[in-house]
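What follows is one chain in structure tokens, specifically the form predicted on its own.
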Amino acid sequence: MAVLANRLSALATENAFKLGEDIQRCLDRGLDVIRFNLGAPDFRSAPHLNKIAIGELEAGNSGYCDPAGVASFREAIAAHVRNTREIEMSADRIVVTAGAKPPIGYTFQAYVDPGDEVVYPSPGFPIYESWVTFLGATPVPLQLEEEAGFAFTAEDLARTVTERTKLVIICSPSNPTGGVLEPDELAGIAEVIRTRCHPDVRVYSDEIYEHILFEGAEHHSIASEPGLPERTVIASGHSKGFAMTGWRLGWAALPTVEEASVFKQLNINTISCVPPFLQEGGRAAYEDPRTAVAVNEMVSAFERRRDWVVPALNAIDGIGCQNPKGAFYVFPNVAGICERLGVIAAYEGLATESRARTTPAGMLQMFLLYRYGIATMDRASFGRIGSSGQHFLRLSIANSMEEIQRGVGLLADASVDAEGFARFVDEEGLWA
């Protein structure tokens, strides 16, 4: 008998909460750290939401609520639902969860028995790949191309959907590529999953950079296409779009009264429910007029970082970067550094199991942090199923222009450090 169950070896990580480990080491060795690694926004909440949070407290609104959610942010989110993407959704179908990652918890126990295919796009955000492979349903990664701006299209879907396909995940704008689906290829998309795809196939929906899109874009749902409202879970949240990552409000838009109760039912077996004095301040976010203006000024700020930072990384030898179009990173194509480094050959020289816990783009990663300060994320944090000789790396640009700068800075004179990486693989002895 073992003391933890045989499923927590299928249960993967979130990297980048993860690597916060090897940076306490580093900054323990007096390393200044520059943090590319967390999709953390430099803003705070706006001033007007915090008040009225802290109204509520003052108040006493700081006890049990329904597990659902306080009907006034329900009936918000459902407002925003159906103003945003132009379906009907009334609040009964709405739960409020301690923010966006739980509506994927329990969109897998909700509907994923196993042996079930989950389609899923890789890379993507790395709890789908972990949910599937912990409930021991069939990972199904549709890889999205770097050619075609990490996009995928009707093809794409058409040939990665069987009979045996259960749920399919999207996420636009996308972490970690910010690729965006247009309206075009979700029609397309949504065809396939009418066509193809049974009555009861439930696509997830994953909303959460929706206010997060570039030169005048806006945000296109799934949900919205026909046919396709009566089978997709929509999840959003709080923390990317109005910069209220620790307030931990996060929702989701259910098809049915009856999946709703499903979801308010794994609420109560986890959480209870979300402190009601922080959803009035999210309810705030949707109904007052200033938050639209903050939200414009930090999206604003995104952009004329992307803007800075993508030919900047385009101007180093053996970087290619992509233009994201959305959410507030870049994933540039490294393999050229890996290879003028030698990270290939390194890990080509690596014992089989030190390999199968690595990458040449994560070799590259640790390289960064531990001898030059940089906190970035590989390939493989995005899904490993499919990856291998994938090599790209995520930087988050929700920091400073200034931190930004300096760390290209640094990425420039790392990627012609040959030397530099041979005595780190030497002497840090990582992968032994």
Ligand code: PLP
The other form holds:
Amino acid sequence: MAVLANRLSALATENAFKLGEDIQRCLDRGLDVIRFNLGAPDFRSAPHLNKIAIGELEAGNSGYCDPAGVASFREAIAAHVRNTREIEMSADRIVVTAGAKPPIGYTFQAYVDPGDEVVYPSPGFPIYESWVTFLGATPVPLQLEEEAGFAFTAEDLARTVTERTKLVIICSPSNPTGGVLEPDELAGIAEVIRTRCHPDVRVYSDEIYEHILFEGAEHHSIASEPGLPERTVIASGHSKGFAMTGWRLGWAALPTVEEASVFKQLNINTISCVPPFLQEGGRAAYEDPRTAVAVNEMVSAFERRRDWVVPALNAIDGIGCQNPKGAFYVFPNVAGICERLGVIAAYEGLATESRARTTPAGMLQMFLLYRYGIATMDRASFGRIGSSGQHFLRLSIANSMEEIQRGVGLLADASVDAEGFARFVDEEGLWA
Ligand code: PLP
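After the form predicted on its own, can we look at the form predicted together with the named molecule?
Up next: the whole complex, starting with the chain shown before.
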């Protein structure tokens, strides 16, 4: 007998949170750490929204509410979906969740049985792969290629779907790559879903970065394609676009009322409901025109930083960085640095057990953190299966321009410090 259930060995995590322990160790040693690891806007929730939530709380709106979400908030979300996706949507197909993460798990619990195949982007948000393995489903990572701007084509998808496919996950704009699926790409992908997948197959369209697009681009959803509204779970929320990560406000728009009632039941089985006073603030995010002004300001700041950081990274020998079209991440290829610093050779020299616990980009990530005080994320943190031989880091640009400039300067110094890397491996014994 063991204390913990066997299935826990198949549950993964989101390393962006887990890295906190290493960051704390560095801070305790007196190192100043630049946090490029977390996907949280460095902006605050807008004052007009804060005021509403505080007012509601003071007025006594502090009890339980409908587990599916406050009716007026669900109406506002349904209107937002109708207006931005140009599809039918009613409030009884909306379920409010505690952030945009729970609908991922709800989707797996609602639609996926052990052995079912799940197609998901890799690199992609790590919680997708975590649920695939946790439920004993069959992972089918759809590898996003750097040369294709980290998008994937209808042909790529057609190669991965089979009659055992039950769920296809799409995320645009993407974490971690910032890639955006263009309307013609979405149309091709939709055609594959319509013609090659059973009508019971569901598409999970993670649109949490829908508000963060550069060069004035508009958001496009797979759910707007013919035949797709009845197969797609759209998920989004307030964390990223409205800088409200701590509010834990998210939602799912389901293909049918029956499927929405399953999501509601999953809320009942876990959180009961999302705090109603927060939902009132969340409703105003869609209804008050001041929100759009705040969003524009933030997105313009992200775009200015992107425009500085991509050329600056590309100027470092050994780095190749694509220009993200949305979200607030850059995802540079650091294979050249790994080679120059001897990271790949050091990785290959590790014992088999140690190699299983890291990757070359993971070793570089730790070197950057422990010796240069730059917290980044490695490629394997965005889907491990099938990622070997890919050497990337993700840097969040939700950080001030000064910090970004200082961080990139440190990264340039680290990129030629082969001696420092060799000493680091000996001294820290992280992979002994
Ligand atoms: N989906 C993607 C692609 C994300 O990047 C994140 C957060 O990083 C989430 C979902 C979860 O968002 P939330 O913080 O609202 O739960």
